Amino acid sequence: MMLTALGLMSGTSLDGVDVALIETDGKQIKAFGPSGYRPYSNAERSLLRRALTEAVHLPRRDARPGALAEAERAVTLAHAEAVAAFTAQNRMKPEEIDIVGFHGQTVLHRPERRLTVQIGDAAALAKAIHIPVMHDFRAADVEAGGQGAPFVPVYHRALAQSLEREGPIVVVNIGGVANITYIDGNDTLIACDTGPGNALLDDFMYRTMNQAFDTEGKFAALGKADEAWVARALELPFFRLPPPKSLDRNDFAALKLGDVQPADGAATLTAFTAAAIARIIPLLPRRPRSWIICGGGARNLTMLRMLREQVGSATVQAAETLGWASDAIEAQAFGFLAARALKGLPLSYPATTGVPMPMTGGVIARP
């Protein structure tokens, strides 16, 4: 049975709430619906940055000390506003939507401690929007010993099935953290985080230029990357680990550039993201023939150029060129995952998160 699912995603880049409608049975995609976006205000983003700092010392996943309680309220309200604006704009009634997939805002991801924390009150959201809400997608995976991330590979596979091209295909999502899905036919699905996505670069732009991000990579294009710095950063043990593996947004925050010109710093951090993505190639079963880039990094032309230089003869293209809605893919994915969770289908697999067996997940909150 096909379901009308609305996916909501607020990523580690802290830019805002993506909304996307999808018609699916949790296995195939029948149709894509409209998408929307509700940006976080500067005040909301500052609050979330405080929450990220305070979350480092969280003892358990339900604790909300300090700024975290306030941040959870803000995240819930922002998502409720995003849904209200979306349904009004598209003249939809709540009863036309079967399920909402609510990821929440990740503030801490420490699978080695069997701890992953996404803030957002699903019960309050369900009451506000009058639609059942599927949430808490990652917890079961982490409790079973999995990495709890990345969680979008099953959706990437569904998208890739519509492409008539020879594999292996790699779908790269460049959000705050970058992750890949390696697809080779219907049987081979491998996934992992590869390293920093936009987080280091965004934080650097915020500190040095008071800008949220480097628009289209124009600033990095003016600078010169410090290749020696990138090479040293790539010596960190994480880059030698085989998939599956995952990261917290701030796992590389301790890396310091030193005294550099802002454009050179932006170029160096952009080069680091591209090189870290390419570093996964020797750890995959076969060298990928094509790379499809989605997420915010797909709009960074300097990052795409640097990635092309790293992967040799393989094609590198932004997801938009295939007709995929790059900005909406993760929101679509959580609509898709909500439908899968409703039907008890697996959300994660041993080769995507390291979980012992294919795992379903998610908890439903009803209005």
Ligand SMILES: Nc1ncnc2c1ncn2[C@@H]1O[C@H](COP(=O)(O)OP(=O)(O)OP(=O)(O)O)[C@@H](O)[C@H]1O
The other form holds:
Amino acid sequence: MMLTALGLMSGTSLDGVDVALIETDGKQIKAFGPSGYRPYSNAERSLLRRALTEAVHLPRRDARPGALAEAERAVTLAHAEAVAAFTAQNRMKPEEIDIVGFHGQTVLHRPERRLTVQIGDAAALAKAIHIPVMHDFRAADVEAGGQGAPFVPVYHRALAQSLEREGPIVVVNIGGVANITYIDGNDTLIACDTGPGNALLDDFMYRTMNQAFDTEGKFAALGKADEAWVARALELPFFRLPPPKSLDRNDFAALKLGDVQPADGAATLTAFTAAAIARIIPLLPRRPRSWIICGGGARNLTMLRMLREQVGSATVQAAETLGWASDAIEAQAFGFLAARALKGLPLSYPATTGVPMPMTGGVIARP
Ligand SMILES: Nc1ncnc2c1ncn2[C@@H]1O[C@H](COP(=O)(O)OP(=O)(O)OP(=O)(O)O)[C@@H](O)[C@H]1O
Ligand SMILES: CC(=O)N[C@H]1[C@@H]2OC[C@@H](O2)[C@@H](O)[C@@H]1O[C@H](C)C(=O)O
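The form predicted together with this ligand is what I need now, so please give it after the form predicted on its own.
Below is the whole assembly, all chains and molecules, this chain first.
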């Protein structure tokens, strides 16, 4: 049975809530619907940054000390507003949407402690929007010993099926953290986080230039990357680990650039993201032939150029060039995952998160 699912994603970049409608049976994509975006205000973003800092000490996934309780209310409210604006704009009634997939905001990700924390009150959201809400996608996976991330690979596979191109194909999502899905025919699906996405660069741009991000990578294009710094950073043990593996947004926050010109710093961090993505090549079964880039990083032309320089003769394409709605992919993915969860289909696999067996997940909150 086809379902109309609305996916909601608030990613590690802390930029806002992405909303996207998808019609799917959880296996195939029948149609894409419209998408939307509700940015966080500066005050909301500061509150989320505080919540991330304070979450480092969280003992349990349901504890909400300090700023976390207020941040959770803000996240829930922002999502309720995002849905209300989306349905009003597209003249939809709540009854026309079968299920909402609500990721929430990750504030801490420590799979080695069997802990991954997404804030956002699904029961309150379901009541506010009058639609059943699937949430807590990562918890069961982490409890079973998986990495709890990435979860978009099943959706990347569904998207790639329509391409009919020879593999291996890698779909890269460059959000706050970067992650890849390796697809080779129908049977091979491998995934992991690769390292930083935009978070380090965003934080640097904010500190040095008071800008949220490096638009189109123009600022980094003016600078010169410190290749020796990048090579040293890539010696961290994480980069040697084979997939599956995952990261917390702030796992590389302790890396310091030292005293650099801002443009050189931006170039170095951009090069670090590109090199960390390419560092996965020797850890994959075969060398990928094509790389498809989605997430906000696909708009960073310097990052794309640096990635092209790293992958030799393989093609590197922004997802938009294939007609995929790059900014909406993660929200679509959580709509797709909500449909899969409703049907009890697996969300994660041993080769995507390291979970011992294919696992479904998600918890439903009804209005
Ligand atoms: N025009 C642009 N030029 C360059 N970079 C951009 C542009 N637009 C967005 N970005 C980058 O993309 C980021 C947002 O990406 P995205 O929305 O994919 O992240 P996310 O979904 O929050 O993260 P994650 O996938 O880690 O959960 C911004 O913070 C910025 O760094
Ligand atoms: C714990 C968590 O929220 N991880 C995010 C983060 O952002 C990108 C990368 O790290 C990815 O592993 C994941 O998000 C995507 C949506 C995923 O689960 O596939």
